[in-house]
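Only one chain is given next, in C-alpha cells, and it is the form predicted on its own.
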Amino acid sequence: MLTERTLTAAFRMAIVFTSTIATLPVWAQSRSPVAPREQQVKAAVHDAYEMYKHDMSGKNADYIPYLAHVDSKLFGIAVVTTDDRSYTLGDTDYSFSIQSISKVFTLALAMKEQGSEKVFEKIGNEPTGRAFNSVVAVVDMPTHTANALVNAGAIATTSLISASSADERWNKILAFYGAAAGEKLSLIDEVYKSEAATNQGNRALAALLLKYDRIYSDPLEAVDVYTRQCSVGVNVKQLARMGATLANNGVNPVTHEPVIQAGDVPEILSAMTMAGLYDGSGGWAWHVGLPAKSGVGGGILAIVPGKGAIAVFAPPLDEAGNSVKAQKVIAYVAGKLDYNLFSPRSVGLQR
C-alpha cells in the first residue's frame, strides 16, 4: 500500500529528475525518446550498403557535361542524429555537387530574412505536376512560382536574399550552408563553369519570371548565383549534418549553433514533402514517408524530425532526376528503423 510518505518521496524524486532535465542545455535534450538504438542504425546502414552496392540502375545526368563524367560507381551513406552520432559507409569523403538540395537551405535563409508568410506569398508551396524545369508551369501559375524546389521557384527564392551585389548574395548563401554543415563549404569551380555554359533554360525561366514581376533582383544575376549555389561541394556526412540541423529544430547538432529558425522548420519540411523528389514526390511520400530532397549530382537528403537525417550519394538517376540507388537505400533504412512519419510506429506505437 502506498503511504503518504512514499508518495511524497516519489514526488520529490520526480521534481529532481524534471529539474535535472530542464537544466540540461538544449542540445543535450535533443535525443528523441523513440530513436533507434545504435546497433540498429549500424545494422540498417550496413545491410543497405551490401544490398545495393552493385545496383547500377539509372544513368548520370548528362545535360550538365561535368556530371556525365562522374564515376557512376561512387556510393556513400551517412546517418547523422540530433545528438551528433554519425554512421557512415562507402565513399563518404568524396565531394559532389549539392545541386537542387541547395534549394532547401536557400529557402531557409530567405524565410529567416523575409519571414515565412512573405516567402509563401511570393513563391508558394504547391506541386506543379510537371518537370522541375517546366516553362509551362510558370505560365500556368501567373501569381506565384508554385514552390521553392522547382527551378523557377528556386531562382526566385535566390533573388529574395537581401544583398547589394551578386557577390554579397552568394557569400551569404555559402556561409549559411556552411553553418548548417558545421564547417566551411566551397564551390566546385568545374561544376559551376559546366553549368554556367549550359543554363540557357534557367535564363529563359528567369526572363519569364521577370515578365510576371516574380523575380526580385536582376534576372541574370539571380540565375548566376543560383548556378553557383548548385555547384557547392559536399560529402555525404556534411550533407547529413545539414539535414540533422533541420531535424534538430534548426540547431546544428555539432556546433550547437541555431542556424535555421525553429518556427520555419515544419514549413520547410512540408515543401520537401510536396516537391522534394519532383514527379516522384507522391510515390516517395506513399512508400517512404520522409521529407526529402534530391539533386541531379546524385545526392538525396531525407529528414527524420527530432531524430536525424539520412544522406546518400550515388550518381545514376531515374527519369525524374532522382538517384536510383539513394532512393532504395533510404527506403530500406527508413523501413528498418520505423522512420515513416505517417506511421504511428515512428513515435513508438507498435501493432
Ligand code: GLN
Given for the second form:
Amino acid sequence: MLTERTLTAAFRMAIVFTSTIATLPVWAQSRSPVAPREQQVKAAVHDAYEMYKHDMSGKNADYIPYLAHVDSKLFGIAVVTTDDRSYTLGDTDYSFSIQSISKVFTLALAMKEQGSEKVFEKIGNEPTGRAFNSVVAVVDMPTHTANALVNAGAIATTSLISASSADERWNKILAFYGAAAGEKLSLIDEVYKSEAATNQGNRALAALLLKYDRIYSDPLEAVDVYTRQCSVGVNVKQLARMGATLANNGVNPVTHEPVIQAGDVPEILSAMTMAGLYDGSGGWAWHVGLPAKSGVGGGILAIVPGKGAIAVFAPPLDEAGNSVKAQKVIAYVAGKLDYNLFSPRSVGLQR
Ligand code: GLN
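Output the structure of the form predicted in complex with the named molecule; the preceding block shows the form predicted on its own.
Every component of the complex follows; first up is the chain already shown.
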C-alpha cells in the first residue's frame, strides 16, 4: 500500500537520482538503459560464427567486376553496443566496399540538411517490391524515386546534398560517414574505377529521374558521387559503429559526437524496414524484425534501437543481392537475444 511515508521516500529517492543524473556529463546521461548484457552477446556471436563459417551458399556480385574477385570465404562479425562495448569475430579488419549501406547515411545527412519532411516529399518511402536497380520501378512508382534505399531514390538523395561542386558534395558525404564511424574513412579506388566503368544502368536511372523532374543536381554528376559513396571502404567494426550511432539516437557511442539528428532516427529506421533488403525486406521483417541494410559488397548492418548494431560481412549473395551468411548470422543473434522489434519480448515482456 502506498502511504504518505513511502511516497515521500520515493520522492526523495527520485530527487537523489535526478541530481545524480544532473551531475553526469551530457553523453553519459544519454546512455541507453537497455544496452545488452555482455556474456549473452558474446555467446550468441560466437555460436553464430561457428555455426555458419562453412556455409558457402550464394554467389559474389559480379556485375561490378571487382566484387567478383573478392575472396568468398571472408567472414567477419561485429556488435557494437550503445554503451560502447564491442564484440568481434573473424575477418574484422578487412576493408570491403560499403555499397548500398551508404544510402542510409546519405539519407541521414540529407535529412539533417533539408529537414525530414522535405526529404520525404522529394524522395518518398514506399517499397518497390522490385530489384534495387529496377527501371520499371522508376516508371511505375508514383514518386518515381520510391525510397532512399533503392538505386534511383539513393542517387536522387545524393543529389539533394547541398554543395556547389561534386567534390564538395562527396567530401561532405565522406566526412559524415567518418563521423558516424568515429574515424576517418576512405575510398577504395579500385572499387570506384571498376564500378564507374560499368554503371550504365545507374546512369540510365538518373536520366529517367530527370525526365520526371525527380533529381536535384546534374544527373551524371549525382551518379558519380553516388558511385564514390558506394566505394567507401569499411571493416565490420567501423560499420557496426555507424549502426550503433543510429541505435544511440544519432550520437556516436565512441566519440560522443551527435552525428545524426535524434528526431530523424525513427524515420531512417522505417526506411530500412521498408526497403533495406530490397525485395527481401518483407521476409526479413517477418523472420527477424530489425531495421537493416545490405550492400552488394557482402555487408549487412542491422540496428537494435537503444541497444546497438550488428554488422556482418560475407560476400556470397542471394538472388535479391543480400549476403546469405550475414542474414543467417543476424537472424540467429537477434533471435537469441530477443531483439525482434515487433515482439513485446524485446522490451522484456515474458510469457
Ligand atoms: N553500387 C551498387 C549499385 O549501384 C550498390 C547496390 C547495392 O549494394 N545493392 O548497383
